[in-house]
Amino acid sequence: MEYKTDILTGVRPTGGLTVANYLGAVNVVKNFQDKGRSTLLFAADLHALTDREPSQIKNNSIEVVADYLALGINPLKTKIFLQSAIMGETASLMALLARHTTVAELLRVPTLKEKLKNSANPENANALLLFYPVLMAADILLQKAKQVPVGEDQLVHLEVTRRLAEKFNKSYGEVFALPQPLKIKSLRILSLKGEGKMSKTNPNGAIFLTDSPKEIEKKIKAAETAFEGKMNEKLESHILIAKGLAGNKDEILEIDNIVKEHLSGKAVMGKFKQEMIKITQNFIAGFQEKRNKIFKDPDYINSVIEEGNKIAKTNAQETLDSAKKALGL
């Protein structure tokens, strides 16, 4: 089965991006685009409708695209589109795929269970949230993506996608290319407070790309680490952040040296935090400078989106037409 793109990933435009979004999604695409692999990156504004109003999402979507560009995404190599630009195709395929799963199967998806914690019980949640895994499957299958960057918490979603594609193909013929997981360790970025993954919903434990130098310093100083001589998930996550945002090899070497001192039993976590603060502040200052320049040229942002939308639309229409033909519709 032919693939249309090597890599597909996206970010929900529900607020400012965090360093976890950069390390876990944007930087992954950046690395692969630089290796010459075809990549598609999208602002998942339809996914955001599960818990946001449309009026909140529009501006956020434009900001996310500007963020992508400021973070080094090259629109000549990576095409950026808005999920809502193919709303008709996405909703249609989601409906066709939904026939091949059950409510019970969807409720067993771990990430859906996590989202439902915000409601008293499943009966209080909107139906779109229930269909979140099917909507994600439609995103991936419409673009016939070969690989999808996933963390541990998203791997089940890709398994749902593959299962739906296999059921459809078995029943009606080979229509969908089966996507493969692209497991990236850096996706496991924890909250600075150590309470689950870094998330926009827990701002005190997240470093936003819009944070000021003082906010960055305050958050990192309050971050939980590890006792002398010990390593844990929290410290491992902080190391990933520091090394992932480092501007040169010397900074990475300095982090490695501090960690060695820590593991030998020395009390150097204060030193580690100072280095992490400096690295993070420098990275975000550079990002914010680039972002401000991009925002001064809205025509450029719109042209990038329009080009990406055209490619995504063509892929989606071709895939949906094939599915409808297989069904005799």
Second form
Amino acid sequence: MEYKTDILTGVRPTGGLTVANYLGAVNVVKNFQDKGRSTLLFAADLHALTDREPSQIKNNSIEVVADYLALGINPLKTKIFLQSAIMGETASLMALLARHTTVAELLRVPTLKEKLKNSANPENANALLLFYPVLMAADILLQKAKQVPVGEDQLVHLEVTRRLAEKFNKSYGEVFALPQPLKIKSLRILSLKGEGKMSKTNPNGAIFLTDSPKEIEKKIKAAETAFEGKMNEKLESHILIAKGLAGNKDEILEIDNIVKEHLSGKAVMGKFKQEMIKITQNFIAGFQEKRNKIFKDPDYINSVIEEGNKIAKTNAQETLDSAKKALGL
Ligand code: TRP
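Coords for the form predicted in complex with tryptophan, given the form predicted alone:
After this comes the whole thing, all chains and molecules, with the earlier chain placed first.
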């Protein structure tokens, strides 16, 4: 079966990107872009319906698109669409695929188990959560994606996708192209406060792309580092952030030099933080300037999304049509 999309990736529009999201997810897409790979990127606004109100999602989706554009995603190379623009096709295929799995199988998906563990009344969790991987399979199969870059936790969903596609193909003919997972090695960017990974659920330990210079300074100043001469996970994470956000080679060299001094036993963590603050403030100021410019021109964002939507819609209609034909519907 032929592929229609080289690389497909979806982001849940949950609002408020952190520097960890930039250094992880956004950079992955940027690297493909730099390598000349054609990528289709979408805001997974239907997936967001599992735990958010629709009224929040629309704005978050536009914001996530603006964020990605301001962070260097080039719409001439990477096409961007909204999942809800192909809602009919997506929901239809989800239904056609769902009969190829069982309730028991879906209940065994670890991401669901994790979610249910955290909810007070698992029996009251909304049923769309159960369908999360089937919805994701519909996204991927509709676009006939060849490779799907995902973090470790999403690999199971790719397995579900492949299994559904294989079962359908075996019963009704070769309709779906089997996607290959591209496992992304996740960066160990930790909370500045030492509460595990940096995440928007612990805002004091996270640097948001919307933070002011003052907030950035305050957060970094309060961050834990390492004793002179020692390296630890926290300092490693700070170094990843500083070097990842650095605007030029000199800044990277400066960080390397300070770290060398630190490892030789000198008390230079104050100097390190000053440099990290400067680098982070500059990066975020540059980002906010670009983002503001993009926001002043809603026609621009809309035209980017319209173009992506058209591509996604054409692919989706073709795939859904061939699936229906195979089923005799
Ligand atoms: N579930 C993914 C996440 O939480 C987002 C997503 C939805 C996705 N549909 C997708 C990713 C299709 C890749 C392909 O990160």
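Because the structure is a prediction, the values reported are computed rather than measured. Between two forms, the rigid core is defined as the largest C-alpha subset superposing within 1.5 Å. Positions refer to the first chain, counted from 1.
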Superposing on the rigid core, I want to see if F208 changes position between the two forms - specifically a Cα shift of 2 Å or more. yes
